[in-house]
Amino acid sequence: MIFARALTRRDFDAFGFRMTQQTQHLTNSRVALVTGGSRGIGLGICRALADEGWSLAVGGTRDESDVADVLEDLCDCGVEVAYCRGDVAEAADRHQILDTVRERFGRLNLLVNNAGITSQGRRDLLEADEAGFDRVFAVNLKGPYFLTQAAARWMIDQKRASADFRGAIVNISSVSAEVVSTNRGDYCLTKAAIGMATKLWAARLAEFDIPVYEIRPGVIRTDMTAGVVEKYDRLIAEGLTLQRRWGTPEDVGRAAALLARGDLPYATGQVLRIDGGLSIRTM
């Protein structure tokens, strides 16, 4: 099922907001599209975007009624909103998503591929089942992987239209994809496929100059890890990662907002690691 809504004038109006001159420019703004945008990672993400005024897709899998308030706060930004309710694992609702980008912008410049669930459960290796895999996988990498392939489409479609265009593609992986879990071995799985289809875009779109990256998140503090908020405490503590704090999803969003500048580029492929250190070996 999908909702999808773009924020109007008359939305502006309601929030107390007058349209100025920096508003007037929202249909000439570069859009985004950030899966999972709503909540934690993904709303640190469209955060630093929209404070960067781009428009902003909201994906994410919640009534409207409960991203209400993160629509209104990312709206302060002066940027245009749309929030698109569907199941990344879901090829219709992968379609839907898209549409409604299209409809409501015209245009995608952005894609981020945030939307993501950890182990159900956090079995170990020896206990885990099938359905919880496979949930996983189908939220994990299945959804991210064909809704990149639509993405891409319309992406080079855009660019054949305009020789101006810029696109660009972000996949949010996590250090799982290097560092072991066995409690949570779908989740592993997932992340380390993540970045090998990384550099499978990367390679197929480098034709059309669409760069394509990857973001991997260390011990990040959203919803996500509240359950395993004094493990990690103590492990940071005793060193675990080299800045010895937690990362926020500011941390996230402000490398994203580096990428979809194109502040880093000729590295289309690459691997940014927002871990505060921890993927460095020491001795």
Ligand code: NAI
The other form holds:
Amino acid sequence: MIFARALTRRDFDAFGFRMTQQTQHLTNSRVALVTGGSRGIGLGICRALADEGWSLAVGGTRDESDVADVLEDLCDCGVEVAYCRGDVAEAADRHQILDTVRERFGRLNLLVNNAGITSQGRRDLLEADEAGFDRVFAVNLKGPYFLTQAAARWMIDQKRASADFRGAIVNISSVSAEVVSTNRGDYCLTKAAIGMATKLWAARLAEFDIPVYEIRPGVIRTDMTAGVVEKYDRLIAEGLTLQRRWGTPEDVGRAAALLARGDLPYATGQVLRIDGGLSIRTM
Ligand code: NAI
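So the form predicted alone is up there; where is the form predicted in complex with this ligand?
The complete assembly is shown below, putting the previous chain first.
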């Protein structure tokens, strides 16, 4: 089921406010769909985009009641917010998510493929099973790949309807696209494949002037890494990252906002590593 909720111009009008500059942008602002946008890195991205006046379609699997506070906080930034509940691994849910965006906003300028799961049970390569492999691939690769396909078709239609239309797609992969973890083989594979998906979609959508980027975060403090805090505290202290701290959702959010703003207009298909130098080898 998809639930959509928004603080709209009607809400402001109901209280008798005149249209201010702030309310005006509710009807004119660009629209971003951020999958997995209600917590962790996705929420960091939503906050950064809200700061810049983007209208937000926040994707997620949890009940609307569980994310109500988060949605309220985003609304408090003065932007329009809709919740799009659905599992990105399921084709019907993906279509419903986009239908909700279409109904609520009538347009889509930015898709951020952020939703993802880690390896189930973080099991060694010699022990991991096929069910876990299939689920990680469905959520981390099939979901964003086909959501991109559907969003891209819509963006192309919008571009054809209006030459002024600006669209972009941002994929959140991981340092695991290039750094091996033998207890998360399936996860590493999906993130490496997102790197190729970024290049494929960049090549296909270039003629429509729709850039596609990849953000490759390092070790970020979120619910996903809550079970491995001690391990990474130690590794970071020992020099895993050049900048000796955890990354934050805000670090990734700022990178996404930069791309969304159009500040890297001649760099489609490129990777932005937000990893404190984790991927740089030293000797
Ligand atoms: P998280 O577990 O805190 O949040 C993930 C979000 O995705 C949640 O809102 C969840 O509801 C949503 N989600 C999960 N499965 C979904 C599905 N099937 N359909 C729709 N939504 C779904 O994780 P975190 O850390 O914020 O991760 C976000 C992205 O960043 C993931 O793609 C992850 O692989 C990636 N990443 C995370 C890093 C970290 O250290 N936390 C490092 C590098 C990449």
